[in-house]
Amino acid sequence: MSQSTISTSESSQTGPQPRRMHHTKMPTLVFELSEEVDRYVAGQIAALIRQKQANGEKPVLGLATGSTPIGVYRELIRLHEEEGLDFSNVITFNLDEYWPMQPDSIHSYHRFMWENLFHHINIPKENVNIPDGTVKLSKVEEWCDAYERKIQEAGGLDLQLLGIGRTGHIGFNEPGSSRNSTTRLVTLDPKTRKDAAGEFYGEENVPMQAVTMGVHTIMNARQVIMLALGEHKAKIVRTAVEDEVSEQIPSTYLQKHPNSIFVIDAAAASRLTAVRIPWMAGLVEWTPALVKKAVIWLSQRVKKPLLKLEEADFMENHLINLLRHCDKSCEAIVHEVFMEMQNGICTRPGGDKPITAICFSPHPDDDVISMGGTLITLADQGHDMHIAYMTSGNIAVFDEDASRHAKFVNQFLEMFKLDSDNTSKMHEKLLNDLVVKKPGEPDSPEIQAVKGLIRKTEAAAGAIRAGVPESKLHFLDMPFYQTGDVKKKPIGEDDVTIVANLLRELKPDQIYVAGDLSDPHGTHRVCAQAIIRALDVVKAEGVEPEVWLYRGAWEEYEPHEIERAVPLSPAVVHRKRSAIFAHESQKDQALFPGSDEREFWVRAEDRTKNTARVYDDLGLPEFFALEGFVQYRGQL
């Protein structure tokens, strides 16, 4: 190893320490938060810089951009502001760049990495090298030639900070990617495009090409950190780790570097074969919610209900070290989870007195899409239901949707002659504002607001189908989403003080906080961080709410992962529909639909019928449909 390789195996950082996983490929660490997996790469990349300057040589970094490394950026600027991590001498290749694409464009990685690094401490520019995504295309070929001997000049990578991409990309060496491949420009993949549809306001508007440092390139680094965080990047972690090596998954190329290391956090890793099986992979600690886990997991690979299965189906798939531990019958175990499991169907959600409750939505339709059938059914038994929208959800609307509802209010003015001069210049404003935005810039201030309110109205007629008066509805506009781009703020006292505030007014007995927190930067999450923090700081006035966590809307909760069921019958989920069919900006076809292009209401529809499929098959009761919750006790 050489002297300027931090070691993986050991660090000498203080805080969490990671769970290093068996039956991997490559070494992988998992953290239970996303926020240590950042701490402990900037670490490693400030131990690295410290030693390489106390040997009087100069680090060479290769960087990634994307959400997922944009908190290691921050935990470095924070070392430099904070405990004096010097960058003076530090020299930065980064991965990739769009092409083509103007470094100074909202979507470029030059300006991401000067506004979300560089600008923040002190590297000196000439030290900053990032692909150029304005050479023209008869000399790209010599840029990329000349970027790789720029590397080799520099002593080559001291370490390259990665990301993985859904088709398990790394930098844009796509699948299909050669191992011996160096700087080139690369044709991207429809998925990647996909993935990127959200951050240019449409897939049309993502380039079709990009400029990327090569597998090779990457290989030849003397340490690599690949990171993954969130659920919606657990499938391709587990390949990535766990399958050959293949041109076709570019990532599992890292099995072979002889200094690699995978860096999740826990949701990431929630379908490796150690985390998922565990018991499939060795010696397990059993826990009560492991136990009921295996119990359920046993019942669905051996295809029997739970009070069906017997000694013979736990002794022939590899749980019998679990009948050892728990030190009963078969049948005993069986039980209790099966009556874990029929006690956690709730047709009275509120309980039977009437309480206030508080649905937090983080945007106007997560309400009705995630759980729309309990906001119902808490509503038509007499409880005192609110829902919060957290943001205004403006960003998810189409141009011409805004054109539309600008001119019929400019139609009804005239109609009605209560038009003037004032109404008939903002409506050519709005409409030449359209017209003039480039592909994939934000909206203007004006374009902003129509398109807010136009999800504001449409959240208030689905609140009002699901029961919930309009009076009971409140729009908290939270800052940290004021940006009028993708990317947002991070959350500040502003945001926190507003759901505080919500809180100590309404006091409720219990809240529903969303719980599809795939990405750790996205919307959900940040919006429950908030919800977390403002109940501590209202927990000391004597605000301490029952919490229950939601999710619906992309993913749904395992079964053995639901506290509460509430069974829809077949009216509830039609005026569920209803309430989802009212955000008629989001009907047909999403702006942001994700990887999954099902229409909410179809999405919402499967996935609660398939749960309630999921607890008949277990041999519980048969109902229509389900709507899972998970309680909230300190972690998310």
Given for the second form:
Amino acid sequence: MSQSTISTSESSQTGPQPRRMHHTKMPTLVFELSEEVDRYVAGQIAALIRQKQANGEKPVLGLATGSTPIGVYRELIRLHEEEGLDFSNVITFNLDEYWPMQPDSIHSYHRFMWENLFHHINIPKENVNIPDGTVKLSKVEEWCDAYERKIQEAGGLDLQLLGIGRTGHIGFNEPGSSRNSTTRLVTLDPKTRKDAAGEFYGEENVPMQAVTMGVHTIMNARQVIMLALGEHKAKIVRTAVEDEVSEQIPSTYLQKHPNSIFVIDAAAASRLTAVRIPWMAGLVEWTPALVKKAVIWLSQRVKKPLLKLEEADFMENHLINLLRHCDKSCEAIVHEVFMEMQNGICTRPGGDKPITAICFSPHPDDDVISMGGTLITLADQGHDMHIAYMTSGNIAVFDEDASRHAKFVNQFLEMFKLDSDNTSKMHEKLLNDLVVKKPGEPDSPEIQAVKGLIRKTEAAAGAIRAGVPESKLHFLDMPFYQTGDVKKKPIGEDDVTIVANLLRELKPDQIYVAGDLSDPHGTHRVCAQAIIRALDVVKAEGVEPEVWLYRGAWEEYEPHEIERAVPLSPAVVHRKRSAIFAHESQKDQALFPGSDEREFWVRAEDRTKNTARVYDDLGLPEFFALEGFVQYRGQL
Ligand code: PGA
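Structure of the form predicted in complex with ligand PGA (previous: the form predicted on its own):
Below is the whole assembly, all chains and molecules, this chain first.
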């Protein structure tokens, strides 16, 4: 298929049309929502299957695992069930598998593929090919050569689906992989193992090696669709499509593929030049939001406070069109942006009259880490401040902490002669559960409950330090999270109902929601979706709070995005720190720290102090620290 084939089928497919990005070295299509990406890509795969079948040929698909393609597989299953998409003569080859790895392990890509796709479609078992994680070391090379031969004997790959890792890997072709590499045993990059640490309950449980198709194998596919979803992929997406081809970023090899496209959602596109600084990539439509973004960018670029910007700065930095468009003096444009930023600074986020507000915290510590200062301010200013903890966070507690708490309870009961046969049996069971659990396996339901309780009591301690009493805490324990595993269920009606009921009960004037756009299955994003759906339900009943979005532990909003900045005094920052310290199980070392080595309280302080510095540099008042918020207006 040629490039033009892609664009023809793209426009013939119904549904939302993507934006085609400029200034990228490979065709890049951006859809607003991840579900639109899923539908589009599944549609492309379905079209290919039908076309090959119409010609009496067997479609040969190269498939990928990971969180990214799950939605595509869901849509393919729907197409099979509802529209009769036939997989009976489809042949598949998967990209990779950890090594060593048993196929029935919860971490195996064999298991992943059967659970997420093959069990739900009519593909014959013998048509499925997945690298074998059980082959002996001495036989791996032979096995890999046979895998290559099998792909060729099937007629080569018609279409290869790819995700992209933070290292820029495709399959498990890590930095340094040669363009000529074929299927082989490789060593995983430390960054890749860190990213997989969550699923394996610790980096030490992630295998060191994997069997993967090579770059050459992938490049030989007649068509390649690379996918990326979520803002955590934005940086590597930009590198993959804007930087030069380099063996250090294997995904850049795709720039040289004659028929490859990158299909991404808006969150993953956020760092592309055409999105971040579109005036550098060509003509743009100037909206008030874009004018604000450009003026702040200019101020930072020329290192001058807003009110010191001059016409020459605009002319010398590709912003002459902005001046033309606004048809106002440079001073007037800059003054408007300055005033908008200034007016967003808000020392009384709840206003002057007492209101009811809810902070929705996806995990039990996001409240204090991400908006602890505002929480303290709202509580201190006499508002009826509630916190809703949406999930138990029970997968993020170390076994050692669970066992220490179980021992404490046991010794407490013994000390006061409250122990019984039942309590000592339970104690023994808990300790035994921890001992027999294999590394990387989920906990028993009882241990999950203990871990959830640890986080619940920590959340209460943190909230009290922030000025919110226990009577105003709501532990929602949303069902989508209750798998005991890192993989979560999709959001369901029961999740939405729980949130809607709380909104009905409290009738808040304001709510605070974590507005992160991590991958579509990420807990923060799923929680936000549940709240948005619940808001739709209760709107008809007259419950329509102001909705403010805050960022999770990782990053702050960009200054042009911030609509409300709440100043934190040194005393408030100190109290916020102490509230974060109450989360002892996450202190010093967290089970899921992400890619950032800093402790949560350090990240929180660096981030709020950095926002204050940014405001100061723009020539706005100098604060000790600032927390930023964006108002929700129908789109995350
Ligand atoms: P992810 O992984 O889909 O889980 O983000 C993609 C990859 O590492 O290739």
